Amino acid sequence: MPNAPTATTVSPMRRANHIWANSVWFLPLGIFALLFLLLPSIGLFIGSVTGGPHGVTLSYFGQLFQNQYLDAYKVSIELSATTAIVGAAAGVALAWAVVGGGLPGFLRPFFLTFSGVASNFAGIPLAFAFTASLGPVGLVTLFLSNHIGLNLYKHGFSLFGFTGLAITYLYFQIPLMVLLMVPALDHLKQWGEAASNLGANSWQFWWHIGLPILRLPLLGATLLLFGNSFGAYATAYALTSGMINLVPIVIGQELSGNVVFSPNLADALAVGMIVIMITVFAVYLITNRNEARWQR
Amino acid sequence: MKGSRVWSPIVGVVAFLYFVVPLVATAEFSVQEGPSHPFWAAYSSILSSPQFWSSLRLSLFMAVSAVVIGLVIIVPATYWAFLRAPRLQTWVEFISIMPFVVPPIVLVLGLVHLYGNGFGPLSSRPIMLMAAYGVISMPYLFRSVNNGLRSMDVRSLTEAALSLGSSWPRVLFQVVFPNLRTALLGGTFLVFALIMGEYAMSSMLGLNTFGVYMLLTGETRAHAAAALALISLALVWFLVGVMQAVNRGNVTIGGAR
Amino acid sequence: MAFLDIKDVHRQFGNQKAVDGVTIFVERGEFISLLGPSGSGKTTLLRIIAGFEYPDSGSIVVDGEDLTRTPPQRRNMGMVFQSYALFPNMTAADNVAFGLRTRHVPSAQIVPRVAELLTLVGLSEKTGRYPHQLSGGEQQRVALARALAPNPRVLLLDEPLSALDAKIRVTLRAEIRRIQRTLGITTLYVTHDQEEALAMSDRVVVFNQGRAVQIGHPEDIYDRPANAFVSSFVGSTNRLHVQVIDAASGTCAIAGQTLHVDELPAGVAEGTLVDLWLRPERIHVVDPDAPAGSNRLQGIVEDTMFLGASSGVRLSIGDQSVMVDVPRDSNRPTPVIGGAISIDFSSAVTATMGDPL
Ligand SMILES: Nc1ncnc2c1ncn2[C@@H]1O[C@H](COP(=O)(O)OP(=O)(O)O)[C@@H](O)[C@H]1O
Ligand SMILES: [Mg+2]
């Protein structure tokens, strides 16, 4: 401070003190994200462009490109779009017919917490669920072909295949959009009320309000959908055994040791997910800073 | 709006069959162990399995761990950060965050590749998945904490401990930890419905959580796979019961999937 | 030396100056007001006095002691937050005892030095209430009972009534007031609201932009104002502009009348424009045909407006407006609008140099 007469300046001593005091508080928190998070990231990145006979090579990624695992890239791809897609349609659907008014009130509680319950139930034991209904003999299927005479699996549809992992993927799909739009509805209805209270129907509502609206916590939350069952790993293996081309279980084997080939062929796959997630994940940040400041 | 009273029930009704179905027909599948059998055979021979409780054994204590890896990194630096270095606060909650981006999968190779091959105790595998389990409760309990503090006015708390006298351990102890509980009860419900079940990484890291042992008996035993499935979720019910009874509108994303 | 001396503090965030060299000097038992509009710094100046924020220089000294780099938990300060700041998992009888238990003091001292306190702010029968059963006052009741327990040497407030309502803070500050002359504790208070302020305080500190722009009793702040900020931040008052006519003699003239001022800003010149402020009571509504006394000008009535014990009259001379107090009084007929009127007021009036409006 130039301006300072009877100056008790912060000596340096003090600063280092201060920022020591400061730095013991995110020690923990700093130390730990090092060693299990953002190390092991990095080496996944170093394990996927070295290891070739030239040292850095980049070998493995060309490799994504062989049919295999571009294909397994579109499988993940195709199954997370399909279920974010459908998902969001059906979860604001449902959530719409909780807040909007159109169901009776004290369902409203009912569907919430259920939905916080299927958005976690998840993994082992939804595929278990899926198949003791939908399997081979499971309820449903037995009921359909027994009583209504429809075999599903004369027509072509089976639970361990793309169509039978999408349905499986929307029990917690659909409860998720549910949870992550049933505030932003809430919002909405108020505007409801006063647009039918102008004269305005449905539609009109719906065009006019609803949808400039809802663009970007839809955008959002259609992402959020998506990340969601892109590292999704233990529905689709219990469900598929494994058989199943999606990049998850495509380096699962790899780490179990079940099919050979090479480690860094297997970073090279993890690093392709990090950076979709990651670009994902930042469209959704963008999309949201974007409506938080054009909310206010 | 007079469209939505057509076809809300519509939506109602459809979204009932599609999400209780499922849940009746595994009800249904669970009880039908065969003629002979009682109807509750199944549940009985899982009750009764040693490898039943012992992995609910493990996989609780690794969630218990999980938790209090995750509250001892979070709860000092969010803490801090929203005392006295607001700046830092953004950093705190995008490492709080980034393990949204890597999948479970990808984190288990990372320290597999990592640290797998002889890296003192990291190398060990409970420990390795411990420190999983630590990431991936971050994000949660970092929402927690965050909105405890938020709602607690901890700043004025904090100034209010210290013009008493009170040393940095009892502001932490008696004020701040405290008034935290129910937001970390919380976020502590969640992780445990996600770890509860996680199969991925221990599966990979060879260790035989419940999760495993789900899948291992239901390669063998299809009934005690459907009764299993009903027990999962009446544990992951009770867990998010306990979850939004305690702070309304946790939404969750991530995990085991 | 005085018993607090808060000499030339500073202290900035960023480029913003929070508190820009303030110096008090603050006698045993006294209480002294911190007044100003939001983000004047007086939110800043006391966390720097009771040790949440260090200054980037300067001095706090208590009894001759330098506290200006002891931490919070050694300065022994009092302090009650606009925000009750009660810990939520603590009976009010707990957060009092709060501060003896983290001085070790024996239980068997405690309860009875808890019960003093809560029956010292009223709150005898609640002592085993937790913050949310108790109202907004019973909360700041038990937060000025906790910060007391200790026997502080400073007690420290932070617009401790901002955030009740108009009946409750009125009860309150008497009583806040009684306490600290029973214990005759040295009291800061900090408040934006003026009446408070002149109401509680044995000397007020008008703050502005981080300065300590006047220092003085309320009837000093009140009737001499130090410069423009302070007659309009205290109380309501009029700005007149005028141009000096002759500075000499102080005449000044305002829409073709004139009128004398007694002290004019040094150095005006002839034909410069300064500004007169007044306060409505100050000034009288006289018969056109009496005596003139000192200031006398004459005026159009604009609007009435019953105030409950007066009545408040906005006149126009010329293109400005005047608002008057007028005591309500049956015997005098109530100003007509749009009729004339005249008003009467002392010569003896704050005269600064007029910026431009
Ligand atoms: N921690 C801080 N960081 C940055 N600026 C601050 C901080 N605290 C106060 N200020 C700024 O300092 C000025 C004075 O604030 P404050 O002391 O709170 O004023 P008051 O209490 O009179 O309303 C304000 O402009 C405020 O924005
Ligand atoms: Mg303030």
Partner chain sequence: MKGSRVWSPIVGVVAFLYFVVPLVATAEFSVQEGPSHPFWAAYSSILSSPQFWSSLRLSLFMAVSAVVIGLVIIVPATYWAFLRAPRLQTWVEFISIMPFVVPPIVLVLGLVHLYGNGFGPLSSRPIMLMAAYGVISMPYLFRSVNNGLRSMDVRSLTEAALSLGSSWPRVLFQVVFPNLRTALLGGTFLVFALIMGEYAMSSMLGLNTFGVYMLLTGETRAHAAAALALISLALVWFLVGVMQAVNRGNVTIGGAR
Contents of the next structure:
Amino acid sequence: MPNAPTATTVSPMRRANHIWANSVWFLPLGIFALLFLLLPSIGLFIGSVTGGPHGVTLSYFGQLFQNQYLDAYKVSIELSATTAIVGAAAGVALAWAVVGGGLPGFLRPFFLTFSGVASNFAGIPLAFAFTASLGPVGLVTLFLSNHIGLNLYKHGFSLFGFTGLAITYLYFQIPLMVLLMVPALDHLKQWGEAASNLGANSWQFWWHIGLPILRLPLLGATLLLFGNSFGAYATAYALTSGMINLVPIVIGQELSGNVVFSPNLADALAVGMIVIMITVFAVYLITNRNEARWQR
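Having looked at the form predicted in complex with the partner chain, could you now put up the form predicted alone?
Keep in mind that what follows is only the chain, not its partners or any molecules around it.
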């Protein structure tokens, strides 16, 4: 009579079946990532190292160190960092006003719904809305000039430059930060009630509990805002007519052939953007690992 299977032989089989059953649910996500993230990235890399007279070449990556392309990366990083930091600060303040600032409960769904709509309002409609509001003859510009005596454009402001583009980006960056931080602050509110019951004052709560808990979600949300701004194209192009030196706009120019036509150089520029984003999120992963070790 064959021996009955022992616990040591059945347990690994059950564990394998359990892992496989759980992994099946992630299969659609894996297919999506393969088709729309991994394969396009591989295609960009192949395009960036081919197309030369001698087959495989690194000349397109060498061109990235020319001043015009370095300046494009510099402006893109500055714009993304500025809107990410300002958007994160303003978004956290508004999110805390929703969670712990005494906002009437019936207003919270409307505020979060507006944040969801505004965070996805970008591209040509957003550029037109800001042109109609803060353009040279926009409603806000004329109101300030006629009723307050403040002419924004005589004081050096321009909607179609770096500052104007940053203000436009904040329209969707701040609501996105609100959506990202409201769940974290909801969770933190419970910790605040527990700390208050144990006798902790406001300073003690934020220094020993609030900031350590929010550090990782805040960093992750800020990096997401950075990436959201770093890859934006339609809003910047529609607002500035492609006159600002951003990497997405330069890529569009290389592909459209308005001045030159070099799809391989455009691929190299895109690979450079991917490297920057990987570097940024590597910082987040390292911080996440250190945070997990600290929590253990």
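Numbering follows the first chain given and starts at 1. Quick caveat: nothing in here was measured; it's all calculated off a predicted structure. For the two forms, the rigid core is made up of the largest set of C-alpha atoms that agree within 1.5 Å on superposition.
Asker: After the core is overlaid between the two forms, has the C-alpha of Phe230 moved by 2 angstroms or more?
Answerer: False for Phe230: its C-alpha shift is below 2 Å.
Asker: After the core is overlaid between the two forms, has the C-alpha of Ile249 moved by 2 angstroms or more?
Answerer: Shift at Ile249: below 2 Å after core fit.
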